[in-house]
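One chain comes next, on its own, written as structure tokens: the form predicted on its own.
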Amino acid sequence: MGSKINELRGQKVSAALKQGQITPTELCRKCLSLIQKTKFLNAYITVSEEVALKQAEESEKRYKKGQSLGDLDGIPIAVKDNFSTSGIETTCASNMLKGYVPPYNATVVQKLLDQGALLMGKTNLDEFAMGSGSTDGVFGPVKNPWSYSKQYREKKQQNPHGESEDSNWLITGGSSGGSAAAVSTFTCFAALGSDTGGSTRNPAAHCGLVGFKPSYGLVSRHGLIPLVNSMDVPGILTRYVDDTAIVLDILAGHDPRDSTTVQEPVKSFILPTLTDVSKLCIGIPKEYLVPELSSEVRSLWSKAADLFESEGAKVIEVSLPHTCYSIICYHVLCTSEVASNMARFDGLEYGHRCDINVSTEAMYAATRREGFNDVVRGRILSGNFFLLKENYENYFIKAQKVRRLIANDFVNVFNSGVDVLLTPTTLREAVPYLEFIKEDNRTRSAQDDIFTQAVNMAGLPAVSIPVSLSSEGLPIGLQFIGRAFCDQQLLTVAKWFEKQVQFPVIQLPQLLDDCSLSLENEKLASTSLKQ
């Protein structure tokens, strides 16, 4: 009996695999013809598919032999187009990269290909990751799956706004949101992403995934190209908690290469099933309930705040007294980061150079203006601003000094008995495309980090699950937030909450009808990742 694409977890295709019900190759083509016909949705900037039919051949050869590398081998994934591949263009959706091709893996990257996975492609996202959309970048925005699922399809009937189906896509949330769409399309099991103040967990929460961000430091950043080195960290994106726990173990560790990545080994982060939260003491911030916070997602926080209740666990509000200042913080701290890392790209050793020889400086300044969208050029401008030597004290360094008092905060909750917090993800589910451009990329930021970004300055782990279908028939997720270095145990409660609300797989009868794979249903059903 076939079983469908979109009933699988990476953990059963991967049984799959080892049992032979399923060989690497026809796994890969079945990816890549999904690729092809989700291409309108633009996730990928590159499919590199002779790389990815390489790599299934090789993995094929390794089955047949017994000699599997592990969980990931044979396994499709994607990588946002900010992660260094080597042989494999990689412009940051930025005219100023485009034709880039890296001689090197980024370490995330090369630990993956190391465990046998195949590489499907590089997914769009904002240019250099800065945005909340998904739209900002040079090879045009990303297209929500679920505007054309047959959840939303069927709401949107019931109640008709008159536009046409075409001008009414919603957007995938970002910056990660191409890595997010091809996950969602089950165009590949796992796929990177970048988390510098919700890019991860933003896209996540808008396409019905599981969007985790590690501890800072926990997670190799060399061959990530910078945007704010003090908050990068590579992101996980994956249908299931499970899938996101193996990718991790694969993952995490120190990297000589990443001065910033811990010194002392880390455990397996294979999770344990959790049967009883009734240890478990769940913080709720005040703080976070802001009036821009839609009724929905409201009514489902206190929800889910109550399922842990009704089991047992202990749930209180705390505060987190800090947190309207964390926005204005980040975006000086943020903005100046980047004014930093984006000094390099100036037309001599690598990237977009312009025509102009007048002079260095002319060369310099033509080479930026072209290379660099508005976007990138305005937080360029604002950094340069906030780093100016009369304004240093007054800007930066104050905000170095709140930043430190935001870390504080969610020091002192965890110190208070707090085992994890649980807060919204996003103020609202996805929005159409035209209403979110109606508002520029510094205001769209401001408020979609809202919730996100506070966990980049204190360096903590935090992932959106989620949870269920608005009344438009769109995902919603929640977040939760671990102490630094406890992402195991963080990620333990999130596969516990996951199996409590049994959120739907995405329904895209268009494109997965006859996307079945050849598995045998029945033994799928009782297969477990460790056979």
Second form
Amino acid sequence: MGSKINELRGQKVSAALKQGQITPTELCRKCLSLIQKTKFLNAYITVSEEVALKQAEESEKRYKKGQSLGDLDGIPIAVKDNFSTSGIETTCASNMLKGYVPPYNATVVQKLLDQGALLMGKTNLDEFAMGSGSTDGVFGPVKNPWSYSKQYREKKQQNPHGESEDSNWLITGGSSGGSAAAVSTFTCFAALGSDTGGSTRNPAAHCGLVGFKPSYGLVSRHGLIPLVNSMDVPGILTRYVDDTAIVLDILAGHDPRDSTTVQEPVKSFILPTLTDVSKLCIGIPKEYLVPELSSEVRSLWSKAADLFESEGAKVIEVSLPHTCYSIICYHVLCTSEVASNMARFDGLEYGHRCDINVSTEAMYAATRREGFNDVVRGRILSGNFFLLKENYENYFIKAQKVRRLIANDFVNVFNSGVDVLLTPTTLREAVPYLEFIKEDNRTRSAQDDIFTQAVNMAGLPAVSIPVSLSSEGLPIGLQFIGRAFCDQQLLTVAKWFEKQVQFPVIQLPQLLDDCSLSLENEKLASTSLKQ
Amino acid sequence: MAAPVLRLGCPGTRWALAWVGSGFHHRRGASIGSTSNPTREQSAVTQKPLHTAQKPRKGEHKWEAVVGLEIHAQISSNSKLFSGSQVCFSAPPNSLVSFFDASLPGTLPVLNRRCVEAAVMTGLALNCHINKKSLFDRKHYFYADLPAGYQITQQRLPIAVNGSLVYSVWGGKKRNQMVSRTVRIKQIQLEQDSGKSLHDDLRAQTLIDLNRAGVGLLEVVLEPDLSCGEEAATVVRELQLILQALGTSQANMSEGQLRVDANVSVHHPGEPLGIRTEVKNLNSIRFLAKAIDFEIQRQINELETGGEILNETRSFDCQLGCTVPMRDKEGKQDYRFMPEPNLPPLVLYDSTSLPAGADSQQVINIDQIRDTLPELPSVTRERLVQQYGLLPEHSFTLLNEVGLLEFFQNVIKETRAEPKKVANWVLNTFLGYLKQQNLAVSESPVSPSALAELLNLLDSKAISSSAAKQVFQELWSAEGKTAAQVVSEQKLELMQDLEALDRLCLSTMEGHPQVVMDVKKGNSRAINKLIGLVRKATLSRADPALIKDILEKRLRS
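Since the structure above is the form predicted on its own, I would like to see how the form predicted in complex with its partner chain looks, so please show that one next.
Below: every chain and molecule of the assembly, starting with the one above.
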């Protein structure tokens, strides 16, 4: 009996590759054909078909010789278009970098390629990752695959709103929405996102995926085009926690090219299976219970806490009193670093350059006006304002102090014996695009980041786990936050939770009908990752 | 109107020294001026006073000048401050540019250990406090040769602070003594150099060379403790010697490895400090002194004719010998300083704080660097005075001329001649020839061995000192010959045959009876005429003292 691609975990595909049930090239072609079919979702900015097929061919040779490079050899992946990829256009969804082909690979990209992963393409995002909807990039918004799912459509027919189906698609969340859509539609098994205030976890929650933000410093940022250097981390989007761990295991560790990465060697991140949670202490931060939280998410959060409690874990209410200042504090720090980081885009060395040549200054001004969208320009303007000598103390320095308070809140909670915090990831499930754009980018980012953002301030690991479908048939995720550099512990708890909740697989019948893989179920079931 | 006391910019005079010696107070602990403010903001902040001026004469208006320096020294290192690109002067344009240097998005700075060590060494040599923890900041401004739109520097917490540099100038009542003085060092910071813009006015375009972009610089900020161009020049020369002795910078001004900006203001003693100007584009020590003196005089003239000083940046036009306002393209600059988020704090250790089992490749130990510091110029000079009995000013000249000390020491090694005598030959004759032909020591046609051989001949009285001068000239022009060859070819050796010399004396006396009579009558100077005649007869190859002895003996008999 054939098995559908949408039922496969990365690690099982890996086993199937090892056993020759499918070749890397077959797998690659399946994914490329899915990318074609889902093109209307706008998940990919660049599809690197030739590169992927060539990598698949080489992977196939290795498998034939029995020299597979590991679990990721021959596995299709996608990379957010703000990671530098050698020889492949890297745009940050901005006019500024249209046509820019980096001469080097980001460390994380290189590590994946070194493991034999197949790079399917570069995924869509908000311009320079500034946004929470994946709606504000120069290549247009990303559509949430769940808009076209059987689960959502069925519910929709029960409660018709009268809008036309085509215009009423849902956003993916963002800014790593392209990566989320790519994984969600089975065009790849893992994708890299970036996470500065929730940009990996937010779309993961909206697209029913695992979205992981590692501890700051665990994974190299070299080659990630920065938003906020002191908060950016490469994020991982997969369908299952184990797949995230496999990818993290490859990516984690010191990078001589990134001085902010950990010096100490890191241990393996392959996850044990937790059977007993009775020794765990789960913290529920009371400040996260905000009025805007949808009742469905609230009740799921509460059920999740009950689940831990019923399995013997200690569940306690904790307080993070400064988290409420996180968004405003983030606004100052983010825009300041943005103003600084964007200064290099002047049209001289690379990227867009205007036709005006009356003076260097006029060329800069026109280049930057043409190259950046309103959101980016607005943040540059605010950031430069905060960094002015007369404002620096009142804004930047204060924001840094508040940042420390926010980080200390977490330290205090973890010092009190809490192992992992459990919170919502988003206020509600994904909203339709037309509703989303009623508010401007800044308002949206401020609303959407409230549960995710403080974690970046503190540099902690956090993961969004899909829990169940809302009454509308849309995914809802919950977030676990761990101690700094206790990423493995965090993912181990997340894996246990994932197993309990059994989140349903997205049903995309029109897209996936002919995408079955001839794999034998029994063999898959009996093949574990580490034999 | 009364003339100002200070006559500035008079060529060839040592005007500054007249009052250096008379009223110098040590200025340590005085309030800190803002000359060295690294933000270089344009606000008209004043500087601290300097109490070194001459005592006011009655009825005279008196001005004091306050000078501070900011010196950028390119660190001598194989690679740049934050990237692995090679550092090399005059390489083909844009051939030494890494992705980071070109500010490709996503690239990150990685600190070069050698540059940190160079900064620590320099800090220690300049008596600085080395900060165990220092930070990096971004300083923003748009310029075509600054690819990232910001420079990484150390604004808040630099690697070294509170140092001092001792230098010597001519002082005393007769301006003939070496007087030691001290200039305080506010801080030393590590920062990136920018690229170079080459403006092609003909085609109205600017060409950018990023080879220099990202090269490590030491910015040495001095407190405004100086008061004239010569002091500034002396300080810069001393710093140059120290950097070269340490090997932390080649400090060659003409290659831009040492660049100096000067902050200048004038005021009346006891009154608040004047508004300062910043003088840039000073690419030689000579021009530095000239520019500062010109600027001081310009400010005095301006103020005395009722004008005012603008807080502006001026550049020195070395053709015209004056400072001119620089076109300020950007108006008021706010550099929008921000912590560099991609570099953790730079942490240094000493032997007590060094963590146990630390990998010596991963940590920098200040004490270990201190132990390996080479001999500094002041110590070298002291040693020359002690060991060879040289005059202090000779020790300065030996160090100030590139390669001269080594030349001197090489001559010393190979000669029996007295060191003082060697010094005289090296500093007068040898250096005189070099200066006359505008040659560097390394370009000298006379090697240390050749000079040593010549001095040996002189020392053993094989030749006279006038013959020695002749030999030297011959050595200079006829490269490859030895001193002995020249002496024998030109028959310059002293006459050692006493009998022959005696015969010559006798015949000279016989040939000049009138002179002999004069001597005998008591005209003691007349004997010199006889000596001269004998010497002439020997073709200058006889020792005049010996001739005198023989003549006196003969005249007595």
